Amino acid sequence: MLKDKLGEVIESSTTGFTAECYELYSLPPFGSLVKTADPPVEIYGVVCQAGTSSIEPGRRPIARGKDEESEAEIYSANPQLWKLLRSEFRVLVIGHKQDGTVYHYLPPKPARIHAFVNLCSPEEVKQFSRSFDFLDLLMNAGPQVPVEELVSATLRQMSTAQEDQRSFLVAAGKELTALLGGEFTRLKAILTRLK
């Protein structure tokens, strides 16, 4: 399996998709840039939610470690757990690439079911983050997403791919100041999390 292949799309819409990990607990970091493809379009998004749950809706896992010394012993004594649980992550779409050009707005079609989802390479992150036009989509993510946390986590993740992290974050801060105008409380909440 490719190192950066995280899983595959199991639910999709124009604004986002849900992917299931191939390996239990192999979730990408919150705010990381991921991609999937529907040739000739590559769809980019950020991880906005992640979790692990039972594969059967409505059936919750039960505690099993009363007589075990470690979590590893729980899984060793109950090997079926690896098949009864799944790790999933939700992605907010923030752009796409077509014919070699990156666009910071929604793609023409949603991601395909069973399309592979990959973690973007540092070079792809640098190319995507040359413009901060994607911030508008992030800032309007909706009530189910902790927007301030997502924006700051995304910018922190993207800064690790930059040659000059500080300059990148300063430029992002200026862009956020222009976007948020008089919303000082929201702006402060994001900026304090960029450190």
The other form holds:
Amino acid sequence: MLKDKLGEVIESSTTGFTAECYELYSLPPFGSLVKTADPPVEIYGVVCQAGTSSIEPGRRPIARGKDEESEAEIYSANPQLWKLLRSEFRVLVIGHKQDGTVYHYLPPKPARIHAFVNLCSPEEVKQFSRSFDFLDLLMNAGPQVPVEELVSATLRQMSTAQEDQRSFLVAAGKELTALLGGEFTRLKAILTRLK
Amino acid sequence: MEERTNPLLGTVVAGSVEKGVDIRLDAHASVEDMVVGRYVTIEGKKRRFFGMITDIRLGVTDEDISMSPPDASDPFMVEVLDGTATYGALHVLPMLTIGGDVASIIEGPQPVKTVPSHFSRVSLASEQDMELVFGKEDSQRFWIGNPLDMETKLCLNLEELVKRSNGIFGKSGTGKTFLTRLLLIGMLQKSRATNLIFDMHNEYGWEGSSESAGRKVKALKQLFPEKVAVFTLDEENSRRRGVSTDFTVRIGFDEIEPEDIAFLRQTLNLTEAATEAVYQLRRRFGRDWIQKSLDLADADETRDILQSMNIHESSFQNLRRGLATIRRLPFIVSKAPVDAVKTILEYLDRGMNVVLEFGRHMDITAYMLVANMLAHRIYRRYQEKTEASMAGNVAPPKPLVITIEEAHKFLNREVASLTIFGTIAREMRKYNVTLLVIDQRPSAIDEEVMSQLGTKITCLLDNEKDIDSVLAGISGKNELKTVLARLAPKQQALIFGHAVPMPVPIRTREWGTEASYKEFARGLDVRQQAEKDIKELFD
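To test you: the structure above is the form predicted alone. What is the structure of the form predicted together with the partner chain?
Everything in the complex follows now, all chains and molecules, and the chain you saw is the first one.
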């Protein structure tokens, strides 16, 4: 049922999950809205962290391109690299959908391991971003995530799905202003990244 | 509650009965569209409130914003912050309230005794709201102007107004005369009262001048020839100005009483002793005392007379100089051919309004002498008549409104007790005589008199003392101060007191154009028609 899948869940908790991409480097953009399913619930989240590393934590990649002309040649000369490396992304859960209704709070259960992860279509993004209640979850993303970057990236990503991008961003900005009362420097940092 | 016609402005966030309520503006309402002095309605849970905007503030939720403001050239940032982190706030003074139940609606607006609850919605008062509070133009209400920035006609109940003494104040050149002319026309049209106007600058009788337009504007008699009579002290001047006068006032020496002189003490520069001497001379010489005193030759014989009365030579000379000033006034004759007071009273009894022009005699001595003398005698007659009517013999006299300019000369602390105007202002309507006081220095007027004025209409004032004295004793004084100090220098005034349910700043009605004259004349037609209809109905 989920077409165009990006990857699948390999680690999961109530507040978020980690997914591995099927293709090396085919990571979704930072801040984009993705979803996974745990029927009948669809779990929505934003990409808050992504990276590529060795499949074995103990084995670090080594530099190989000394005698090669381009980066592509390294990969063609060492086809095993496609199997030894993997791209992963971490998703912060910001809502879910049940019986056709979108809720901007955490789902009752975390995502299941091996559940497929998909990028949301513009229509889904539009439906999800009708309310800004998810901003509160984003703002509390935790110490590992650069919150200002995440919030602004998410809103920028969402704005591309809107007909009137500017008024969407203004409305979001106003919501943020209310959330960040008394923290003008943080607010300013986010707002300058929204343009 | 009623259907709302005006957009919402914001919500109530704080407040107290004493200081008024704070309103946070919604993001869509611009601070720059708000004006101090405008009316708003607040929809409380159980009742509606009417209040006036008395202050407008800019607020920030975070002090950092004012410390390091964002780049103003960035429209996105400004748009986001507008109405959220930076917001407009209004301070509103609730003045009237109307309950939601039927009984309270019938009762009408009442003075405020509470504040609206948190988050009550606020909107600008609609035309209907204003009409609900101030009433429509009718047989008793006169359209005097419009509330600031509104098209609603603000109407004064003149029948109520003339029941008490009233004051019109304002710096010179702020439109006091225009306002007075309007009010006089209103009284002519809408109240039963007759007017006696001591017209120092010849502005009310035939025509006046408009400072800004530099042209002549019609005054009372040109519009209502059958209701207004112009009396003059200076026939020649009136003729030259093309005024058709009805009567030339002459004042006889024998009509001047010692009290009249005593009250002119300051203007005539008389000493205490000289003022005392006046009474002794009157006792000795009788009615012709002025003539006889002036005739006293500078001889031993005179000295003996003075000595017998215990009057010091220098005091007598001081008094003579003062009396000579009066004698030099051209309208003073040794014996008046016709009794001016009697004539004025006859006109007033016929329901005519009398404007007394002073012509070239614009000096304050002449004005004070004549105004005080005539008013004193007229008041006495009214007193007699009212007392007679109390005894049940005759109908009480028609209410009389006496208009005086430069009122602080009559009503200052030193002379207020001596002049008749002080008495009229204090005793008010007991004898059906009230005052319309026009002045530019209200602070010089006796506080006791000021406190007795029923309705005060004030144009722009900028002297702190004057503002204080005009607003003395009114609730929300400090808030109204802001409103008063921000009136436009022309055509705007603040009305408060007995005749209006709450203080209201207005833009005065247009006066001086052909269209405006027609409108006034129409007002009269309606009234006359109504009177005619009533008469026909009962005849």
